[in-house]
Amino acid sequence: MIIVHGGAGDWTEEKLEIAKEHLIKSVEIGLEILNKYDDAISACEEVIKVLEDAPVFNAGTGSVLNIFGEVEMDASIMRGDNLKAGAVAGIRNIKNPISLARKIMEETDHVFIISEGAEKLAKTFNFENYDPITEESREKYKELKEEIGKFDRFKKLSEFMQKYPQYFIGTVGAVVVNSKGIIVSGSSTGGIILKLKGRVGDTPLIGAGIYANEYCGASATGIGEGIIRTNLSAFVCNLAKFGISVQNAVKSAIDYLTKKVELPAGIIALDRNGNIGFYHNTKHMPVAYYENGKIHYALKFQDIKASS
């Protein structure tokens, strides 16, 4: 089983058209990577690679700019078997930051490698030097820096928010599971559009824009502050161990946290049995999944029910 996620908001019509595109296309490969090897890490893996390689998106090329017109890039991969995990933030200068979350895991004792460390790392992985910033990201950045004058910035996120919805969209994710029941998460992220230089949102925090066990695995999308202060992605996860179906899963979660914090956000979570759920107080979230032989293309769990 696979489901992705293209990222909770307020998306255009003309966008979400390309957005379906490429969530069908990467369930398409993440199921031959499966189908050949059962390998759901490389299957993850993959999945948001293609993500990360479609400029529609707000990860890998076509990230959003932070205040200073740079790009940082966040990504996380987890796996519930043994818990281990991998997660990079601030990037610039690489084309997948999913991989090199990898890397992290399969190849360091650590978990969480940041910037300039997070660089040189990738050099020792041999990971070329690629500039993701599109002319697109250019523009967007060049057009929000005159506005953002009229808020506060460090304070008023939200009033942004509200007025340039269509900005805050992208962060990708996977959930995988293989034939063995391991579950692998994962997630990439631009971050927010003009966001203060280093910030650090929920996507590369494990338990907040990831989590995988034994049981059940979740990525999340939105405005990390609020994923982050309800530990989003765990909390499903946990729900799940105690024998919560994914789907009330998912919506306890987005409504504890719509209550608690009042941000958008959305997740997706399958569990080891490949029972699917997701939720999200946006607009929008284009998420597509494979499901008795078929892949489907969804913007609410209504749809989910319709097609199957």
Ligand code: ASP
The other form holds:
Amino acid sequence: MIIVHGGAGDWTEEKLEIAKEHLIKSVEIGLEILNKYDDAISACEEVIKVLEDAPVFNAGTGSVLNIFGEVEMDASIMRGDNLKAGAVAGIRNIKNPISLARKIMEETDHVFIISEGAEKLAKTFNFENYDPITEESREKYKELKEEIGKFDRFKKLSEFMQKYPQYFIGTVGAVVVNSKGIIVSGSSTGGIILKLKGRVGDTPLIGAGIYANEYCGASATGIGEGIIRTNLSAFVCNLAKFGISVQNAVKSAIDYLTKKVELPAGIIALDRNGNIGFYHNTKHMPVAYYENGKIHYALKFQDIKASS
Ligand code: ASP
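What does the same protein look like in the form predicted together with the ligand, given that the last one was the form predicted on its own?
What follows is the whole complex; the chain from before opens it.
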């Protein structure tokens, strides 16, 4: 079983069309790996790589730029059977941050490595030097950088988001479970456009952006500050551990976040029996998942309700 998302937010029709194609393709590739090798970690990594390589998403190639016009990417991966995890933050010069997160999980004694240290490690592991900044991300930056003067950047992010909702989308995430019930969660992002240098969101924080245990895996998206404050992914997995269905768990978690921190967010989850859950308080959260022998796509939680 696999579920992927392309970021909670307010998408334009044009971008959604492109995102849909890549989300479905990523699930197909993940399924192929699961069918051949039953390897949930490789499936999760490869699914996220497909999405990182698609510039329509705010992850890997096409990541948004910070206040100084630089890219700083974050990613993480976690497996539920032994609670091993790897995460990277503030990395600027590799193609697939999710692969470095996996290396940290599997080849080092650590869980989380940031910026310069992460870049040095990437070199040690022979990752090629790569510039993930696209023409479009530079354009977006220029356009918004001019506008930012009209806002108090330190306090009024929400005002800025209301005016330009289409720029706050595109983080990617996946949860995969194999035939042995091993659950793997992952996520990758460029963070929030015009973020302060050094800002780290929820995506690489184990418990906030992703979590996995023996019962459930979850991957979150939205304004990271709200997700960190509610420890959203661990929230969902712990509810599942105590017997709550994943769909009820994701809804409770998002309702709690909406009430307490009033910020946009969404989350996908999958339990070891392959039940899926997803919920969001934003206009859209494009998801693709495999169920009953078919790949499904939904743009909003309501769409799946309507078709089930
Ligand atoms: N959660 C990401 C962050 O705050 C952004 C997103 O999901 O759109 O860095």
